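Let's start with one chain on its own, the form predicted on its own, as structure tokens.
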Amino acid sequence: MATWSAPGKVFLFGEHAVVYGKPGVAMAIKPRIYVTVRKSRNPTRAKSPYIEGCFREMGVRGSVYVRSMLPSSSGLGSSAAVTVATLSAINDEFRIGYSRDEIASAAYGIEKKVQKGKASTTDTYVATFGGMVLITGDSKRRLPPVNMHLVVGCSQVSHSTAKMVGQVGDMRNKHPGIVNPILDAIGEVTMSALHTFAKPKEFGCYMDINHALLEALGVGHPALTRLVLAARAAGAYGAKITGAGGGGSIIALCPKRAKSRVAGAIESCDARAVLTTIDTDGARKERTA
């Protein structure tokens, strides 16, 4: 029996933008999905496509028992989350001998082949890997790991990234002289935000900024818009939608001594909050009893 941890993501800069080629930020939060893996004659079949497609990736049959920490279809990277724990803990039982960089390559390719075609490498990579990556084009930089105050808002509206992502891309077709731009300053955002880690309240304004960017994108919705408001109006220094929007989570930035009544705020408006800073680990092995 073998069981693995992986952590969840939230972008902290860039969604979006990132589909073509510009920068962004994204970070490994600790929320975590624990998976346990067991050697079994007669395993039950797994209901997740994701779970299926790790057993079928290495060509392994076991039993599967799954504990989350993580809300599902709230844009916190929970589908990757998963799908790398599954792949560490098959790997870890059955010694088939992966590495870090083949678990996060295969896992990626298990979401692709589920999400049909629509799966991001951001996701699977900072739930193998953790800390703090920033992503252009088809490279990935680690970034050296900044401990932040972070609440996450999950307003309990589920999304389609798939569909957001098409949305946005429909946009731009239609109308590239006014989305064009607002790409380009999502990018610029992110790479001014990049100087501000030591400046919470001038990184705080940057999210602000690329948060008024994804609703100029009209990846906006009336329920995040309110736990937005609410956590600046509590005290963060800068709260912004995370992942592909229409629904899912937002973050907030906070002062240390704020963090509670941003959380407060934020649950006034019938969302989950989550208390949260940097996860540096990514998948990991957790003891068995």
Ligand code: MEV
Contents of the next structure:
Amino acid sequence: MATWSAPGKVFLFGEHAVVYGKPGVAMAIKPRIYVTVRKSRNPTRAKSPYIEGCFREMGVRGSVYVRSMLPSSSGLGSSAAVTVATLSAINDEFRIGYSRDEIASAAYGIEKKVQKGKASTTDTYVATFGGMVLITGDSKRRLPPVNMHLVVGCSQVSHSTAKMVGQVGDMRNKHPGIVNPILDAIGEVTMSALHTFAKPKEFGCYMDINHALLEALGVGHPALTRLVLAARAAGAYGAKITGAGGGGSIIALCPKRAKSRVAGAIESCDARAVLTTIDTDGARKERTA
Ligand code: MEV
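Starting from the form predicted on its own shown above, please give the structure in the form predicted together with the ligand.
What follows is the whole complex; the chain from before opens it.
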């Protein structure tokens, strides 16, 4: 029996712009998904297409048990985390010998198949390696970890990443002279924010600018606007949509003392608040009883 876990992720900066080769920063966050795999003569049928994809990829059969601390369908990378944790647990239980890079790339292949070609390499990379990651075009580089107090607000409004990415693409085709400068500006915000990790007020200011630019791209939602405004009013340094938008989640950077106040403000908007910080571990073996 082998139990592995993988973290969720948030985009700190640059979602949507990364699709057009601009820089972005994503970070692994603490709620994790735990997956136990066991060799078994009577394997249980996996209910998830991601888990089925993992067993098919590895060419074995076994039983699987999933325990998730990560809200699903919230833009926090839960499908990537479950895929990476399952592949890692199968790899261990059946002594297959995949490297971390191979796990990340197999997980991306599975996500891409299940999501009909629309997967993000960022989600599977962050779930596998953890920490903070700078995305530039096709390359990804881990940045020195920074401990920050974040509150995630899950709007509970369902959304589709593929739909939102398609919508931004259509808008760009229709208004390239407007949309391209917005994407460039998001890239500039990311690069400027990289120098302000130790200055939370400035960092928060860049988050607010990034949020406004995402709204200009048309990926806002009234429920997300409400959460962002509530978080700022409760004392956050800054708040923005995280991920594809149109629903899903926001993140707020908070002074330590304001974390619970910001979480309360988010929950009073009928949303779910998750207090979190960076998770420097990626896929990790857990002790099994
Ligand atoms: C979704 O979490 C982030 C997007 O930039 C899509 C992607 O990076 O693949 C909208």
